[in-house]
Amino acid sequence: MAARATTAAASLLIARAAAAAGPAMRLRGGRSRGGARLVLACSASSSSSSPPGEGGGFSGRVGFLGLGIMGAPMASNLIKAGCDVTVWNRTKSKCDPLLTLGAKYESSPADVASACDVTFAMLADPESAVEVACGANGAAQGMAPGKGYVDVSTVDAATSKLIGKSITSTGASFLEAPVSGSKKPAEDGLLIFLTAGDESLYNRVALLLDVMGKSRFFLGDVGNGAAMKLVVNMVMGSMMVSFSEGLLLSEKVGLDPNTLVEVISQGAISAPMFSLKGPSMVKAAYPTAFPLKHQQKDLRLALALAESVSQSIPTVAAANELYKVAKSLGLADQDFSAVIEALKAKEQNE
């Protein structure tokens, strides 16, 4: 399976293009991508004398549903750059900070997508996506052709199809786009988006997604892209328990831990990751930026998809086993390199 990849950098030389080209796209100081930030102008009308995904903007208006740890900074990002954008959540009082922006609200997600051109949704689990998407008074109900559905929650393939069979059924467009990353890449636009269903709304949005990421892929049918979030997740949750273990040995034997987050800064098998989250750890600390509830659900799914092929993932399994722990220990909304205490209480049981 071939995939195509557009990065920021390349982006940029196409915003450059444009703004030469019409006043539709323009670079202007602020959040630094190589010094510069992708601003879009997003018209209120969705008539445009270019086809969708040409001419250097998006003409329409942009709708977000799911405000949380993630949807916020990224609907906040589409407002900044000069979105029209229309917002719901289930929580109400989540919308505040985006109205302050500049957001306008509507009561249901049907109300949302009927009054949008395109919608984004970023909610929590398979369950909620399919609720906000095809429940009562769901975003299908305010679909219709010319539309488009995003969807850029982290759901398993088969949740994938059904909510774009709804969405499809009504004559609009989707695209599943999980996103890699987490709170800190979705406040600075630096999200990674893996997208797969309608091409050509992927094209459409494109502009949009370079304003809320770094780079994009486009992977073919849908499903695809909430294979990859998957597999990606599964390697994240499992490299995460690997180095808790490794701070713990470090430290049993006399070793510095934060010594060890340095060398391994260093070596071949550095990450963002450990650099980021091993100090913390080592305090017992761990502010949120990815859930540790959702990451044992991502290797839930994670195993299902490996299920579903025959595939043995073993040390994922143990993995999900830990997080599970770590979930009945009251860590759940803690960041997932909380992780670590349920290696710590194992040790105390033995």
The other form holds:
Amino acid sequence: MAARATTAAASLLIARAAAAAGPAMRLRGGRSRGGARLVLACSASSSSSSPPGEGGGFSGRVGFLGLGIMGAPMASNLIKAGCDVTVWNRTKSKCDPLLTLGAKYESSPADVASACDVTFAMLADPESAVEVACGANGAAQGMAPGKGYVDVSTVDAATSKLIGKSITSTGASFLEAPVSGSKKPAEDGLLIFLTAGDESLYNRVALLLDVMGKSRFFLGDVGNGAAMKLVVNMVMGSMMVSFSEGLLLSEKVGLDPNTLVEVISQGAISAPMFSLKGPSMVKAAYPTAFPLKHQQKDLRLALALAESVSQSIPTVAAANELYKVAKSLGLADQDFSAVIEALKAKEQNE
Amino acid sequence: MEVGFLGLGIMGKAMAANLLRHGFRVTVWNRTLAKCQELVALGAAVGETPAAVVAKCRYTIAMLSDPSAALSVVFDKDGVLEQIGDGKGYVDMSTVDAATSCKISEAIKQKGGAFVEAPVSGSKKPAEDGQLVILAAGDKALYDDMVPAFDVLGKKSFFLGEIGNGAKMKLVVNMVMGSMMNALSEGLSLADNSGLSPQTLLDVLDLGAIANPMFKLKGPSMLQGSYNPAFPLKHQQKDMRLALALGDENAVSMPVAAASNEAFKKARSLGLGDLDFSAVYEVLKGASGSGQA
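Mind sharing the form predicted in complex with the partner chain? What's above is the form predicted alone.
Complete assembly follows, chain above in first position.
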């Protein structure tokens, strides 16, 4: 009786979570799946013998390394879904909100990895990702057969392969899983996972990905997820600069840039990013959802990827220059939409 | 309501047909008169010249392909100017530069006529479906008179003030669109060359913050190498050129637009000018170490 009630309650909660998640929900067949925010994803009372994604919960301890803009809400969503989460962050104080939610704490990536069955890592750049995985007291040192490491940082393919090797050499499995989506989608559990690597680890953590995200893709060998993320972000980075050029030109020729935002929202090039960021860009406000320095890092990595296959990507190259200028103007930690400032005429203080 | 309609190309034909279907009396003209026949079958009357159309109709709409055609229809022999006058209105929905629009406006007003520029955002399908976005400016009273027609032709109209503002808004929008098409082409090419599935890239893009109708509509046909022109590449390149000129006049930095324009120019030089503007993908696809010419 109790098991059936749990299942019914689970279905009801799943339905409610799905409704609450709004129109962004997508259920797809094949390699990507829409995710309902399964509130009982990690419930101890659900059967751990049923395969993931079919009503079974994820049984086991989940580690989370890196509690920045993205990591904190992602870890928090896992905790709220009932998962047993252990956290680590370079600056310890950032762990406190998660501990208040019920997370455990270990003092090094190695200790987290050792205590947990699957460990996620969300770091800012290739250097940190390598350091946390392979450095002193790094996650690799706590890895062992049967454990898994899921790196959701955005890095280049070579870095991902390096991390993957150091993990798999311990007998553990590795999945690269960078995400598309920034702060709000992370908070709302609406990220898009672009995974590659160990497919059985992918299947094992599918339910956890569905807690944090709305959609997931398995793209094959390590490197493919990293590459896909870089291509997505390079298109986005270029589009943000085009949009900035449009806003500035409209203003300079006597139009109201807010009207441009409205006109764009009515037509074929209407994109959520434009409607979301346009109004604040017009007011020269850039609240950080995706730091400009990370967008520039992604463009740099995308350009390197393009160079490795001799692919010409002129607008991306032009856009990258502007992000560099924006960084030199001190805007590295602002939202990447601050790139519009790089286009503005400014008095140069030599 | 009765309107004249000058120019029955990709856009004009669909727009005139739409007006006819919604009960407007329409008198059409096209440089190649044979193109009028399809509209005649839908109930249109034919004017032999732009002047003849203007003589007959209180309001005349024009939809020409570029500044040169727009000027020609107004200023040439048997053109609009010969019959425009007090009580008549001329609405040019072509995409031109602000200077061309101002020139037309001055000439029309000098003859006592009223003028509105009303370029549109949207290509063939939105024209067929009456879903254009109309960017009007100029004579407010004439604009108000035209609202019933605009409501049929489009899903939303903007009145943007003085002559030139509609033209400028259209150029800015198309500049962003042309650059976005280049960004998409670069992404698809890099994905393909890196061993990723370009279709998967389209799927991922469609789920996120940069999802937009243009990518969704054009992406799949680009991957099939199919470029039936909804918006000819040569016109997109014209718009990029005009937008860059506007930027030049006002010292606005536009490096991505400039890079995009280069790709469209290259595409034209490869003979792709009459294909859909998404054919710029062929330029990016070819611009790789392993690409074929």
